[in-house]
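The data below hold one chain only, encoded as structure tokens and taken in the form predicted alone.
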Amino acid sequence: MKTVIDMQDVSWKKDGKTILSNVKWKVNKGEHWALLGLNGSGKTTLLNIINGYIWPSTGTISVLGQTFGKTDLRELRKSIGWVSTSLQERLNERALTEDIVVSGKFASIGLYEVAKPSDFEQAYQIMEQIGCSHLIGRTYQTCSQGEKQKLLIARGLMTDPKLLILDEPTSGLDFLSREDLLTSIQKLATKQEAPTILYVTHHIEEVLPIFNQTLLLREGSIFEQGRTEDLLTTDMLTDFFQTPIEVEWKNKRAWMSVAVSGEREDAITT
């Protein structure tokens, strides 16, 4: 399987309003993608389509070589790990951290199945890999926001997914916790058997060096896609955000700021 995601002319409408329009996007094995867009740009809708929770109004889509309409989406989802902050609100605060992680194998919010000792051994190994093994034996409610995010990533890896979606995983984290989590993601992505990772954010400084491809989504349409270093530039992001932007690269990461008034007065008019 060389193609992880293949979307051709995908659109989605709700109540007569177009939320996504004519999306053409292909993700190949060996690529890690960053998805950038402001709130309301259609990122969540795009993720819901990839996971098969909503059906495109038009177009065709295949994920992990499985064409929608010709595959069991429930089985397909077992090969997709989706980490979202919204999941935290549904978890039992009093559950042990290792139970939270093991529940990912059964795609359940709580651990209701009878887990095998090997399941917990796998969970411990993943927690070590993600850098949260020190949380074993603690309850979920005693963990910091950053620790909870690491546990959710570990949970998402329990099924050995081929595709891992990280949906704004640093939301609510302070600077140090954010950088700690990003370091864990960088290490995960560089492992030999790492899944293809989609990292969804609206903060370009979170786009790590391992995310070699970027998709810019604006108002439900693809604004641009391609190599990250070609897209995260002053001119491109000024056009994308329709606001004068300055981009500076440090340590192979792009850092963005709004240009001081008068410095780029012609940025969005030329």
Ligand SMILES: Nc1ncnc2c1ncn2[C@@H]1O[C@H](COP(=O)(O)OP(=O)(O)OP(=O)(O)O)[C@@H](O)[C@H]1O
Given for the second form:
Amino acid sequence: MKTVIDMQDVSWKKDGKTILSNVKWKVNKGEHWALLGLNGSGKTTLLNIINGYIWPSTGTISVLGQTFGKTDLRELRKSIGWVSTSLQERLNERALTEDIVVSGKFASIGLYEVAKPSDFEQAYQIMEQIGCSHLIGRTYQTCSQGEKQKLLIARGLMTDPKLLILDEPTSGLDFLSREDLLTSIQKLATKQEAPTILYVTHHIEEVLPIFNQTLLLREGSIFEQGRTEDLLTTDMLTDFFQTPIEVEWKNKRAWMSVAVSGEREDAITT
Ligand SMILES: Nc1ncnc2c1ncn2[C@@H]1O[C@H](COP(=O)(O)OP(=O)(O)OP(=O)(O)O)[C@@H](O)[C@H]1O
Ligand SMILES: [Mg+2]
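Form predicted alone done; form predicted in complex with this ligand now:
After this comes the whole thing, all chains and molecules, with the earlier chain placed first.
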């Protein structure tokens, strides 16, 4: 299967307000996407649609070859790993880290089904791969924010997903923990049979080289989409954010700063 996500003219209206409008977006196998956009631009809503948590008001969508409306979404969700900070609040703080990871197998929040020894073997392997196996035996509540995020990614990998959604996975991390987590993500993406990754962030320097494609969302519409190196430029992002900014590329990552007053005002188009 070549196409991982295919959205055609997807819109979502809520209480008379258009939150997403006319999204046309295709994700192919072999691509990893970064999603950028200001608060409220519709990123999480878009991801909620992909996961079938909300239903589009108009348009068609297929994910991993399953057309919505003709498929069992609960089954589809098993092929999608989902990591967001809102998930943290729903987990049992007193559970052991390995139980948290294993619970991903059942795509549920607690351990409602009985896990087999082989499930734990798998959890240990994934924890090793993500760099959090030293946390085995500890309770979730004793882990730092960065460690918790790694555990959530490990949890999201338990079903061997084809699609992994990371919605601001580095929020609340110090800069070293953040780099550490990014290294784990880069490693994961370069593995054979790696899932397609969608990565939401507010910090463009987190767009690792593996994220070869980028989607820019503004006020519920796609502002631009395409190759990351073509999109993360001074001119494009100045236009996108409607603020004079400067982008510098260093170590195959883009870094953004607000331009010194006056320097790039010419570049803003209204
Ligand atoms: N269930 C809902 N009911 C009403 N409005 C909603 C609902 N869900 C989202 N919205 C609105 O839709 C807009 C987009 O929200 P969304 O959470 O997708 O933004 P986001 O791009 O993920 O923002 P952030 O960067 O802050 O996470 C916001 O204005 C939000 O208030
Ligand atoms: Mg969001």
